[in-house]
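Just one chain is shown here, as structure tokens, and it is the form predicted on its own.
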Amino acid sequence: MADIEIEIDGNIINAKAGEMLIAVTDREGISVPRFCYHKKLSIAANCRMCLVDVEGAPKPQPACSTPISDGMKIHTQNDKAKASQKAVMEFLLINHPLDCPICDQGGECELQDVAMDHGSDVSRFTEGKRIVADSDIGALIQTDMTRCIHCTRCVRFGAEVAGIMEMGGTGRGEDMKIEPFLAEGIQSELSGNMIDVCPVGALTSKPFRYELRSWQMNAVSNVARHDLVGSNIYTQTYKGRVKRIVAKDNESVNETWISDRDRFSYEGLSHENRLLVPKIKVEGAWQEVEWNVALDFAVRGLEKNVRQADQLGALSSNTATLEEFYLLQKILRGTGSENIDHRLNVKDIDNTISLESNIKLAGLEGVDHALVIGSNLRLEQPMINHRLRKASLSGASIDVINAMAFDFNYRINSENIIAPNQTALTLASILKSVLKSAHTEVPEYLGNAEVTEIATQLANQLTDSDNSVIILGEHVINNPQALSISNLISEIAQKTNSTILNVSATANSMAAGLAHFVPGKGGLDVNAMLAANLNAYILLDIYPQYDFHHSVQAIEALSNDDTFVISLNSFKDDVVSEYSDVLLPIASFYETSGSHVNVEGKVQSFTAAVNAPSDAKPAWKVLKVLADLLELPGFHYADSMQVTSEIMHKSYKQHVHDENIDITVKRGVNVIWQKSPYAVDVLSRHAVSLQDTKIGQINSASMNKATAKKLEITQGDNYLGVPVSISESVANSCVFVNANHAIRGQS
């Protein structure tokens, strides 16, 4: 688009021909206002606040759905234009109900703010006002629908980026109601955005209602850790409490969007499950204690059981920031014991998927293919999700290969339902298809790969893309192929010129590899120190039931009377107190300072938004000191800056597997076991109102009737103490297991 020239309000200014008025306006700092209108959303025009005088025109004009020409002459604050924003503002205001004092909005709304600007201070309206019945829409919204205005952003965005026609339009004229059209209300992972796009005060965040007024709190960026993105968000607190969390703008990032478990898992917090004091078991009781008393408990007890330093192991939850990740291994290694890991959930260690992605968040949006393998992405990476919908939207083709088919928000080219253990020679015959077409010579691990009708339009769709991304989810971790899936992935994407994205370990788990947080050489991972009965623990918020993959194994190795437990945890657990003997209370998500790493590799840090209740402490601080009290050098930290400003200085070379690859199916029936997106850490499990989702609530162990027959168990049985549920889209040989609780004995 050509370059051209326009006037408005006198001034002349630059811009491109096509460009909506409302765009330049906004870019120049020229006040225009508007409701219907959100930069991330098509254009509505519905609301005509943002009416400007065009000359030229026979009447004013909406500045969201004018194209600029070269040569216009517009007017934002002539008497034309202000009083058709005058007499629309007066439309707008006859049914809005005078309720201002006890709307959450209030301070922060844009019907007030342009209400004193272009409204008056009395109406000529003189019927009776309309009311709009509320309905329950669900457990993370409150409604106030006699508030509404009609803009339509939240229906806008339910249908074009949740991708979810959730909302809509019912009835004519004052009849009109903007209403959910299901009645179980929103099921987005990302409604909670309706809030933010919400111009007026009729959807506000129901965890938050009746708390607080806006410009009582304040905001303090941060970054979201649940998932591999690292959302930007702002962390609004009130004397001392997170009391609300609302998105922060980051193109490269999140855009301006946050999922709900970002949203709403700050409600853990405040819940009365938090371990706030530090205790110490004598004797085979529970003793609450000063900080010094535990620490120098702790010291003692390591002291006492570890005579070789090989009999230490330390072991992380994947929530953990940077710093506490590396003060912990830098701990362990002052002592000489290399036994460190945080790959708890993961079956066998040797059979680590190993792949580094090499694409932007922001380039997802770019692809013109994608292939998914082993994900739910809308439920498990909603913001990668989001990305990879925009692409569609611009005509990418997006093929999947999964054990179960999922409700996917965009359209899918082909769903390819896979038994887990033909993953890998499916993935064989796609490799074995694109050296075939490239007159390749093909290895002779692919021998028994048969060049199936599916893995020709596969490979065909990878060969032929000229911007093709290949993604790996976490379904992949523990199949009893995962290395070598993962070496074939690198294989294809090699052969076809395509991209990774590897989400298989989510969270901060990114974090963990920069920091070397993984055993060293003759170090043990976290299976092998659970068999060799070490001495001695230090455990970084870890909840056994939920986070280990050999739960019932891991729970009896802590549990040994030989083994000295120290528990670093944000909440109380009855498990965990079982087998600890220290309990050292940290601080959870927003409560310190630190850093996250994100699936592309950036580093982003951040602040504690509110101090740790009571006697809790930031991890980093606590390990700090431990080291400190161990006599360890190099622990002279005053901030967590200062952490973080050493690892960016270090650089380890990350272990390396071999090329060898396996796709002999083996036999048997394979169980891929999920958490349920709304219990992937301990904060939102303890967040009330994700639990009460739908999304939250979800809790099956998924299989066919092929499956339950062979296993002998019918629809509503437990297995691995999950409900039941007999569908035909899963695949054979498979149970997938998508539990919102603690599962012990899974296999």
The other form holds:
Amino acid sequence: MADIEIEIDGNIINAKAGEMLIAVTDREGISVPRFCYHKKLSIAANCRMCLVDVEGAPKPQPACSTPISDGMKIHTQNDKAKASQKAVMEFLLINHPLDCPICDQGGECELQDVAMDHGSDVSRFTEGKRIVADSDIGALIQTDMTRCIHCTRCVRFGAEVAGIMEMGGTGRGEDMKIEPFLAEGIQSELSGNMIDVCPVGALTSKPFRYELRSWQMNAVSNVARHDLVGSNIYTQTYKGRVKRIVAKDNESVNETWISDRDRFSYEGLSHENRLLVPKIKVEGAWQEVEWNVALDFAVRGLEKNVRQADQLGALSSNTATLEEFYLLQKILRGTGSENIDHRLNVKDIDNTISLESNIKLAGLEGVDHALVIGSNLRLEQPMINHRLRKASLSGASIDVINAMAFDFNYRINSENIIAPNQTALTLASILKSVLKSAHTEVPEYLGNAEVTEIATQLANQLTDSDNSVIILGEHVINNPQALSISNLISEIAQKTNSTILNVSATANSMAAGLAHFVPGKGGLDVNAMLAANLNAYILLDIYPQYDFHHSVQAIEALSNDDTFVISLNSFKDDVVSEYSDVLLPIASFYETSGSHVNVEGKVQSFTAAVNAPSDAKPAWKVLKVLADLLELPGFHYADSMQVTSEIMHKSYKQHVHDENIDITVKRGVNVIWQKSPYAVDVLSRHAVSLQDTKIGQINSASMNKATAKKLEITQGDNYLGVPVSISESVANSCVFVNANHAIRGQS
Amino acid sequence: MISTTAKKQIDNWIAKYPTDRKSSAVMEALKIVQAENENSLTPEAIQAVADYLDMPGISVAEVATFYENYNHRPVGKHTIRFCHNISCMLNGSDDLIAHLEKKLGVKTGEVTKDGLINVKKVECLGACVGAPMFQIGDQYYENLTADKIDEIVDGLK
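With the form predicted on its own done, generate the form predicted in complex with the partner chain in the same format.
All chains and molecules follow, beginning with the one already shown.
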């Protein structure tokens, strides 16, 4: 688009022809009031608040839907513009209750702000105001629809961004109201953004209701650690507690949205289950002690139990910060042990996914084709799914290979429900088809793969696209042929010029890689450690019954009488108390400084928004002091940023490309075990409101009739402790377990 | 929820629009489904139309609640659609509606006990020349008076 000159309030401004006027004024910092306009939503032009005077136009024009053209002269502040804005403001306030003193939006309300600037101080409206009955739309969003000004941002958000139109404007004229159709509650995984986009107090945060005014809180920039995106947020705090979380704009990460998991998991921080005081176990009984006593006990325990350096192991959950990963591995390596791992949920480390992502998050929306393998992307990585949805809306074709049919919120070109033990074979067929159409030699290991029609189609899509991506999800990590799948994808991507997005390990697992939190030479991986009966462990925020793939073996190994276990935990847990010898209370999300590394490798550092409750301390500090007490050199850090910069000066690249590909179909029933979306980590498990949503209630072991018959299971039974749901949407010989171990209780 | 006959009728309408614009048939579909459900639409009927046209339920509900010709509660065999817009109002429609309500023993929006008649206030039907007026079925009745109304209503079976 050509550069043109326009004049706004007497100033010459350069802009692109066809841009909407409001986009130009926003960029130039010229204030134009608005309600319905939102930069990420379609233009509705229904509130009329942004009326400005355009010279030559007979009537004032809405800035949000007026495309600019060369030489246009606009007045945003002259009498005509001001009079129209004032008139619109008066109309909007006719039915607004003006109940600001009891409204949660008070103090951060666009209507309040605009009314201050453009409204009249006295209302001329003496008739009765209308009242709209509220509908209960779920555990996260509180409605007060009498306050609604019908801007339809929430309606457009649902239809355009969340991908499920849930709110709508029913009735008309005086009777029009914004409401969901059926009173089932809002189901979107991004629903909380409706609270952010609502310019008035019609939609507010339910868990935050009647808590505080926005000006009473401090807003601290932070990064959410539940998924591979690292969405930017503001943690709003009051008297040392996180009271609310809202989205922070970062175009290259989360744009302006965040997932409900990132928004509402903070409730877990104040759960009664928090671990608050250091404890040591003396002759089988727990004693609450001071920090120095607990740490001394830990150090003496290590000295006594670790007779050989390789008898010590360190394991961490994937939610640790980059600095915590780094310090813990540095301690281990300092003592001479290489037994370090974070891949607790992997069945066999030698047979799992090893792929590097090579596409940026923002780049995802520009792809013209995507092949998604083994992922329910929408619930697992909501913001990544949102980028892919944008690509889909601008014409990208999306193919899926999954073991179960999921609800995608965009059009799927071909959804292939394939049993886990057939995944490698399917990918092999695709590779073979790619090689054949390129007239390249077909390697021996692809010999048995038959090029099916589906494989040809999937292969052609990848070959024919200029900008395709292969997305690999977490359902594949424990596939019997995970390594082969990983290698096949690498081959396919290379041959078809596709990029790769590996979302198979979530949370802050990328940081573990950056901090080299994996076994070094001669070191044991997680499963080998547990099998080797080590004498001592340092465990970072681990809850074995949820975190380990081999949880029974893990608990057994850790419970061994002569195994000394130091547990750093943010929450109490009976199983952890059972096997630990020292319990050190640590800070949870938003209570510690540190860094998150997202799927594209972007390191985002954050500070602590609040102090950890009671005696709990940030884990990086605990680890530093532990290292000092162990008299290890090189732990003179004054703050976590010094740790971060030390990490940034190192580089551990360890991508092993392996030709090991096995495509023979292994018989038997495959179980895909996954934590349900709102129980992915210890904090979300303790977030009470999230559990009351539709997504929070996901807890099922899905299988088809044939599989159920084979396993002699009927509807109503439990499988692996999870209620069975029989559905033909699951591939044959596959059980898809989505387990929710949410922890109830007071927050 | 939607009968095969109704589906066929809806398909006729769908065929009139481009293949990716099935939702264009929503108004006719609602009309057809309403006709087969004793002239009113339940949330289930609205959802059925939505499913049939691949639309979100709320989008169909928006249409169904916007227009006066869709009913959301049970109606009688005959619906008297009484205009109460400006011309009719100036010519005394308010009094005539009150008269009709009194005669039938029901308020607007309610159905007579025998299930025969209900009265609905509607916006301008474009017959101001004959105001005050109402519509029963496809028939307009104009220049109404209390006597004339009694005669018409008594003739309804």
